[in-house]
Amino acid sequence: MEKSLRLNIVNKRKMDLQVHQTGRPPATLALFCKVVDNFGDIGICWRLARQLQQEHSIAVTLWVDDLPSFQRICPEVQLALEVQDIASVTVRHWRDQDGLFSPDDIADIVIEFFACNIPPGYIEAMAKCNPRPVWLNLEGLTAEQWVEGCHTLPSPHPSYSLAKHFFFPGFNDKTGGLLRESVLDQQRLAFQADPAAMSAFLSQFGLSQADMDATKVSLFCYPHAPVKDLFDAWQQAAAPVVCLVPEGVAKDAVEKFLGTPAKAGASVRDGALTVRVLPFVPQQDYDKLLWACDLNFVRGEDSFVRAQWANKPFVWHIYPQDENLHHVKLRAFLNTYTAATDNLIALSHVWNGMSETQDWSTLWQDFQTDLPEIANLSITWQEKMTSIGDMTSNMLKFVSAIRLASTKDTV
């Protein structure tokens, strides 16, 4: 109770500070994130809380249910407090829905991150406000068209006087975008354009020069991807391969080429393939590892849209959905990727068990003749991600639409 007190202090000194420099209190954000893809949501919301604290100076407060998930990308998280400091942001331990609250408790902007149901008291609290909050959903990413027609459409609450917007990130304009921070692209091409800051990079994971020259790939997928397939494909092809896995990812398939623990450090070469196992890493070294590979294998929502920012092929696998759903999913975004070749789109449907196939090696050989040829027409997806805007950005932008609007309504 005495650091959460202090800590509110601080904070307040903070915003006190910001009034006396701009002349107005800053904007307030709360955005509630329960963990249900290990890594994915907390990934997305941390990205996007520190987005709009650093580049928008908004007081940004991030209610989270799973602590130890968030430690694993965040080493900064104490687990033991339950609001906390990191980073400017405010984060506090998200434990239940109970909880009793007032209208000064209450955020500018409440962002829910897909549909997960914020605190009944919180929302009685917001229906008190004057003016009301901005309130947003804000959904999953996909490609599906239908989303055009959703996207910042309102929803009634039915008992308060109060309408939820959702809010879809996406791939045109007429979505929000995909998240990326203003410094992103500068940050990539600095490191891409040395080598020397790439090399020691991988060093510090016990690569060697000659892992290096090899084909270097990131693995990141869920437990259930054809890995042992992968795997003795690579270890028969012509080239060598050295693949980078994050400790805890795919650790059957892992643990079986190893003949070990898949902890963090271990390393087996067998035939042209090599495994290293790696710790878990911040995000900023997550995006580096995506920079200084060849290809990566990407999974879920975060370390996909940072793969995209990569400027460097990449290979999907999908949250799975009940009745194959995410299969409409995966099929949606390979029509929309400029980057997909046929060869990419065969090991993508084979990788997400769309389809099957008998010749691994054939698989992964036609794919990698279309290495050079995806890396160049990444560029061109990434120009036009670009030209949409970042999510953030377009959100805000939303953000003082609605705030407008309320206000012509009042007069």
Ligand code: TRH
Contents of the next structure:
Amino acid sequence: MEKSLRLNIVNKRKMDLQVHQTGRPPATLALFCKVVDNFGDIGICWRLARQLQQEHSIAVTLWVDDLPSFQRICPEVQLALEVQDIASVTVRHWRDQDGLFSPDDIADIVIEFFACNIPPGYIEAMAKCNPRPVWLNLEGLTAEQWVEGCHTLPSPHPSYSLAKHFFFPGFNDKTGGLLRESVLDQQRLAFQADPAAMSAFLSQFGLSQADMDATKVSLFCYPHAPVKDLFDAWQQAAAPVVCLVPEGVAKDAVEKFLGTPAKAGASVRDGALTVRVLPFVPQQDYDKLLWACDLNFVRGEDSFVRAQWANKPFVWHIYPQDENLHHVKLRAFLNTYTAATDNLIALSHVWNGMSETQDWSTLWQDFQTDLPEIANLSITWQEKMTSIGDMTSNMLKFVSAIRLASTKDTV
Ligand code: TRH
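Alt. form predicted in complex with this ligand, vs. the form predicted on its own above:
Below: every chain and molecule of the assembly, starting with the one above.
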């Protein structure tokens, strides 16, 4: 039997089961993801898709155009399949903008990630649905104040009687909040309270006991980060530093330090610094890496948010934008982030090219003395972020509000 047909039957059985158990069919949701670059687009969409399915019993179809990138964070992905079921999410290879769709093909909720332009045929069929699906554009995360005025705004379609609403993640209750699974904190606390689990996790990457006793730092940044300067400072540091860097990250600086190709398993110690290359781990394991380290360098959007839930100090390498727009965004975040000490701000500025230093060793030493304070302050930050509610639940509340408003309009 053809794989896609088998999948449809499996999905139909799951739906029948839910109707039987709850008396109502599950909502369906289509999430469209175009991978612009790197792993954040699919990283966020995959996390959102799983949470919608697991915590809200929604039948999710994730349309994604780049299966190889998806496979890096989720090894179960099979590159040759048009449609596959992973963790009870239907994953469809989104090849192009072609295709004819009928209203029966359209999900109750349609989300496009980062205004990724869903196929015209799909939109045409959306316009024929009765009731219309709720259509959201999930935007990127920023702490800038303007998002508060744009969050949830409608954008009417120029030709059809359809409106798309903007949904912005964010850091206060005038935005959609941050992605966070309901069990995340419990899982993290259990892991961090279990030294044997942490050792077992780290030792699979070849860390020795001495490595585990050192200041452990995970490093995830863009290629233009001043990694060499940081490595120089760590080499001369008073206490040992073990830098864990996933394969492919900061490749030039890592290879220069190692003197060999930066393949997973490679490790070199020079002065106080050991650099160890890890495999690029599956997404769930990346959380464990953040939880196990004393300090995390993160980037983009998804790893940046995960570092906030790890309750460990972190330094953010922001995604570069034209005209240094990212500097505005970084400043906005550092102004909002209640765990930011002066030394964290100073290092963040230098790390992101907003200022320079001739003295990396002092920059590092000063920052390092703040690590316990930042870790402590990050607990209050986490509580503040949690009080906004998680982004997925906030989004579904908004979906219900749109539905209610449209029912009233038609009465
Ligand atoms: O990879 P990123 O830089 O992604 C993005 C994209 O550049 C995107 O276009 C841009 O819009 C966005 O950033 C802001 O960084 P990010 O967002 O942190 O995503 C990385 C994902 O990869 C995240 O889900 C965690 C995951 N990951 C793993 O699963 N394993 C690993 O070993 C590592 C290092 C990361």
